[in-house]
Every structure is written in C-alpha cells, then in structure tokens.
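What follows is one chain in structure tokens, specifically the form predicted alone.
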Amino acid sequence: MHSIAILGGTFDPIHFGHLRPALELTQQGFDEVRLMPCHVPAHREAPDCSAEQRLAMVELAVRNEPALTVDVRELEREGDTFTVDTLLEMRQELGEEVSLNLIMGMDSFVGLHRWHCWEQLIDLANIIVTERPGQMLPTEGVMARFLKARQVSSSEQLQQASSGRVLVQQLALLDISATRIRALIKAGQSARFLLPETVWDYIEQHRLYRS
C-alpha cells in the first residue's frame, strides 16, 4: 500500500525542527512526506509573512531533498483552513487504497477534540503523534479513550492501513521554534543555524520579521 505522511503548519518560517522529523519518516519507509503550508490557520493567529513568502521558504528548504515534497492545496483554498477538508479532498483524489498519515505534536493531539469535525479525521487518515521527552499521554477523558481504541506500535502497522490508527512516536524533535526565530530577528540577532541557509538568505534578502 502506498503511504503518504502529511506535515502541515504555517512554516513561519520553516526550520530544522520541521525538516528533521519529516526526513526521519521517509527513512522509516513512508513513500512520500508532504509539507503542507496552511493559508489561514483556524486555531491560531495569522502568520507574519504572506502565503507566497512562506511557500517560497518551504520550497527553498526542500529543494535538494527529493524525499520531501510540497503540497500547496491549502494555500490555494479561500477562507479558514480546516484539516478535515484537506483530508476529504485528498481521499477523493487518491481513493481508499492509500495510507494517509497526519503528523501532529502531542500538544495538538491532546486538544484534538476541539478541532473542527475532529472525529472524522481518523476515518480519513491515520495519526502520527510526535512525542517529546517528558510529555505525557492523556490517561483519562475523551482523548485517552480515543487513543486506547486505535493505538498501534509501529510505522509498518500504519502503512498497512488507509486510516483509523494512531502511532505515538519519538522522532528527532529539535528544540527550535518559529516563535524564537522571529523574536531573534526582531531583536536584531541572527537566526543562522536554526534553519536552512537558503531560508536564512531569503529572510535576509526580503528583510522579513523585522520590526
């Protein structure tokens, strides 16, 4: 079964904390890992940079890594971005014989029940929950029950299913955040070595994130 992992986000800007976990998934046998910049995120403040600028940075970041691709569908959608709409669209395109795998952090997973049409997500895709050392899985409540009913223990089990399964996995989650990068730049400091050199050059050239 062909397997696709999806990493969405504002990527404002994209950095090594996004890229390294995505690359590790390709090394676990996923056929594709797609980076999917969102247009207007429904659950957070609007990005600092335009959609065009964020897309340009993502494309620069993966230009020399064929294992990672960019999916622009959410940038082309008008209005708020809802993950369920994206997965529905992808299912209609790809059919049921493809393993779709949505990547999210532990903090997002714990609050998943507050997402728009959240219960439909697991009918459309598997979920990969990226776990940081010290983070705790929910032990009670709706998300604990959700996890208990669907959790598997390996990437192979995800890749064998088109949807319906959850894998909690520790990837190389680097202690880098876009918030920190923007703060450094606004303070007149360098963010070099936190993100690809091509992305840093683009930020410098276009004077992004400055006060």
Ligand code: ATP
The other form holds:
Amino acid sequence: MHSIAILGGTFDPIHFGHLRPALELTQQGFDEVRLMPCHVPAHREAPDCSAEQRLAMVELAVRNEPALTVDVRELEREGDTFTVDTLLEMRQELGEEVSLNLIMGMDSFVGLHRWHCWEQLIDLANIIVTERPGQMLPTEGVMARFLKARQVSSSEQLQQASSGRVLVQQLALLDISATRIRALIKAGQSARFLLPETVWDYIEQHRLYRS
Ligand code: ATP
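Could I have the structure of this protein in the form predicted together with ligand ATP, to go alongside the form predicted alone above?
Next comes the full complex, and the chain you just saw is listed first.
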C-alpha cells in the first residue's frame, strides 16, 4: 500500500530539525513525506516573512529529495483549518487504499482528545508520535487507553494499515528551532548550518527576519 507521512508546521523558516526526521521516515519505508505549511493569521506571522516566502523556502529545501513533497492545501485555505478536514479531503482524493500517517510530537499527542473531531481523525489516519527527551507517554486517561488499544511497534505495521494505528517513534533529535534561527538573524548573526544553504541564501537575499 502506498504510504504518506504528513508533517505540518509553520516552517518559519524550515530547518534541519524538520528535514532530518522527515528523511529518516522515508528511510524507514514511507513512500512520501509531505511537508504541509499551515496558514498563519497575518497578525501572527513573523512581520517580515509572508506565507509565500515560507512556502518558497520549503520548496527550496526539498528540491533534490523526491520523496519529500510539499502540500499547499492548508496555506491556500482562508482562515483556520482543522486537521480532520485536511485528512478528509486527502482521503477523498486518494481513496481508502493509502496509508496516511500524521506526524505529531508527544506534547500534541497527550492533548489529542481535545482536538476537533479527534475520533474521526484517527479513523482517517495513523499517527506517528515523535519522542523528545523528557516527554513521558501518557500512563492514564483517554490517551493512555487509546495507546494501549492502537499502538504498534514498527513502521511496517503502519504502512500496512490505512488508518487507526499509532507508532511511538524516536527520530533524529536536533536542537534547532525556528525561534532560535529568527533570534540569531535579528541579532545580526548567521544561522548557517542550521538549515539548508539554499534556504539561508534565500533569507539573506530577501533580508528576512531582520526587524
Ligand atoms: P517555532 O520555533 O517557530 O515554534 P519550530 O522550529 O518548532 O518553530 P514548527 O514549524 O512549529 O517549527 O514545527 C513543525 C513540526 O516540526 C512540529 O511538529 C515540531 O514539533 C517539529 N519540529 C520542529 N523542530 C524540531 C526538531 N528540532 N526536532 C524534531 N522535530 C521538530
């Protein structure tokens, strides 16, 4: 079955902390990892970086890596998007015989039961929970029970199911955040080697994140 992992984010800017885990998932047999930049209300965007520029940087970053793709549907939709609506739309496009896998950090996973239509969401996709040091798996409550019922131990088991399974996965841990990159640039320092050279060149060329 064709398998797609989905990594959503603001990518403001995209950096190796996003790209390395995405690549590792392709090395574990996922056919495609889709980077999905999200819509950010204008007042919450970094004041000197537009949605078009965030997208341009994501596209530059994946240009030579065919298994990493870019999905613009959330960026193009006006207003906030519910993940469940994105997944519904993808299902309608791709049909049932595709393994859809939503990537989320442990911090998001523990609060998943508060997401809009979360029970429908897990009928539409599997979940890849990425582990960070110091973050604990839930041991009681709704998400602990959910995990007990749905957890699998290998990426193959996700790739064989179109939805409904959960894998807790340790991926590359790079201590890089977009916040830190923006702060470096604002302070007049270089952010090279935290993100692809092509993205850094774009940032310099367009004088992003300086004010
Ligand atoms: P910001 O610092 O602006 O909050 P960010 O660097 O955390 O941004 P996002 O675009 O918010 O980047 O992240 C998108 C997704 O990538 C999130 O699920 C986030 O947990 C994950 N992610 C971000 N940085 C890393 C990293 N260094 N290692 C692993 N996952 C990361």
